[in-house]
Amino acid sequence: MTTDKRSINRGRIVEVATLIALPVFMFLCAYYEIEQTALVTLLAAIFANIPFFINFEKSRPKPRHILPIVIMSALATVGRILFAPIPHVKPVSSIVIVTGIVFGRQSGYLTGALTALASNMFMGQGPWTPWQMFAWGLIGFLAGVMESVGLFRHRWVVYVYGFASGLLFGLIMDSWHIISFISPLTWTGAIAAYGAGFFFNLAHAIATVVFLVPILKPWTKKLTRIKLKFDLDHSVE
């Protein structure tokens, strides 16, 4: 096995303890009652999100391998921000997952993290932030994973990831929102915060499939087109 593969196989194995290891790191704040939660999780979160951005930096990409998430990242921030009006009503899940469908899980992740850091330059920055890119990331990680595998084969697997997806990005937010700020923490508060995000959260999941259903097709049609005809295909993918 070659030094460059040895590499990408250990930044695979970061990407995936990341993953596991925050969730968990959570858990037990919230069990612990760690005191200054808020600004713990808040480190978490921006330590949680480095890993991939070294990743993408360690396997030296090419303009022409930075170019699509600059593109699509840009695509779905025009989006979110078009839809402001409308809350939880937003594009940036649907094309985050087409991201990954295409472009491979990193290229999913990239994508949903430098669109919710680059939206959030026109909606508002703040401790939100980390844990948006996180949770638009994983989405774009978890479709680039689940394409790899042959779980896309049928577009109705997409649409029902499309809906889980915004059940999870609330899901995540709202427990950020819950250990970090709720104290003292205890299950009827915690229920009664998840019970006052579930519709918000609903209305999100069902965005994500409305908003797939148009592009799903077209748009991984083309961008694979593009994809082979310029050789966007990347090596640590």
Second form
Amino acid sequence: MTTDKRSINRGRIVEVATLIALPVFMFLCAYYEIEQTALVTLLAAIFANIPFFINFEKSRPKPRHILPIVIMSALATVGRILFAPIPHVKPVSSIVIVTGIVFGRQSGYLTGALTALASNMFMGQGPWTPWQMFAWGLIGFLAGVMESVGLFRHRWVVYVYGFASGLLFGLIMDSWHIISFISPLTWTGAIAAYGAGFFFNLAHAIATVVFLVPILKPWTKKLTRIKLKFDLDHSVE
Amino acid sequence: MTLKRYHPVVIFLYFAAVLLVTMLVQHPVIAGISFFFAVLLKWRVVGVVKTLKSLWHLLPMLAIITCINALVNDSGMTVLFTIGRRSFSLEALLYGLVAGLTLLAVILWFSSYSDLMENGRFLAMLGRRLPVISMMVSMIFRYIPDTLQHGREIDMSQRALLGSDDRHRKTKVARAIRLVSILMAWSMENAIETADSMRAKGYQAQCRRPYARVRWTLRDVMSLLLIVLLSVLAVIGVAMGGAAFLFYPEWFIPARALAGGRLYILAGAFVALGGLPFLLDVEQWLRDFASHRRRPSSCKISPFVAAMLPCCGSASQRQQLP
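Form predicted in complex with the partner chain, following the form predicted on its own:
Below, the chain from earlier opens the complete complex, with every other chain and molecule after it.
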């Protein structure tokens, strides 16, 4: 039992280290103006997702732990496809946040990452896929962490987090684009690119809150009831 | 497209190699070759209409990237024109064009990749390393049409129960929220049943295997070796400095890129790599041609009979059978 706990703890440390390492690595790429950033950043994003997947595989999840993630991802994917005609308005972040709150950070991460992977099969795969997987995964992960710390007692905090998560998603995607494809990297160029994306990110942030307001309370209630009724609590949490 | 019938690892490595070289260098020649073959492959895979459609979406992007780079960058020496005190250089324009072409080529390669590689085959390849994750992805795909169908059913029963009066926007929104909420709860309860049934059928017994008939053949191995050889040649060309190209302050090709024909070796290897799918097509065509020549009798049988015999028909027809 102790070895199990130790390996789980090690897995957690690796996850947190990855979350910190990726931005630091990206910053170093930008600071030292490394060549071939497009390739380096693509590989970095792929490797950033792997620890989470491996930890989940290692925990030998039971079908009852897998299915909630699958269902929430399917709902988020359907939502993204239905809202595809309106750019940057997608319910994915809010569904991922609710999943993170109810089922914990690991499920939150996986729901975000798998939604990005699955929905891009319809929206188009590209070098952005691993970055979207990471960004949405991070949103779910942080929601789980904040819930477990007890910050989400008041639902206004969740709405603020939803708004911030939309901006965070935009920040990650824009930074990826800027570091990978703008060269020589200058402050003016970077600011111009961030500025060009700002209103889209704002739209995404507002849309996330708009989706979050009606679903947060009923969905957390329903999901918590289902979780208790069928004993879906994940052992790793 | 013959490439589609190769082993998924071959397809995956082919695209990985092309993307590697494309993203490894910022060079007008390499970007141009990559873009050319990306368009050609897209055309071969999905036909001319869809290719033109995707180019229609992508070319404005190229224009935007080129213009932004020319506007925010003032490092070039060859001044094209000046507005006020700001000069716009040929170099900045060229750099933007190369960066844009590279990005477009990458997007096109990716989209051809997802056209060629069916989900099931990709998951079968992934399944060795990440069995749970790959199963979850395929389950998500299975649940998408299911979810839509359930949504329709809920909508109909809600209309039957409450009447279909949605003149007010408020009731419409409230109805949509309730629909989604019911949908979530229903899917979850169904999922629990699925989970239990999976457990009952021995999900955790360690002998699951993916359903996809993939087998290594001699042709797979040969094409894999060819891909590895060409990409190693290209990467050596890059490492030796064959892709050196200075954009600023004035664009020129350094002597070390041309010494010993490094640039030509790199470009040649990359052209061969880009043209590989077409070479494989030609090879398949020659095989078909030869097999017709070898067994002319098979051509004399009436086509109705030939269709019923498993031994007849060209190699490509045979492989297309499920």
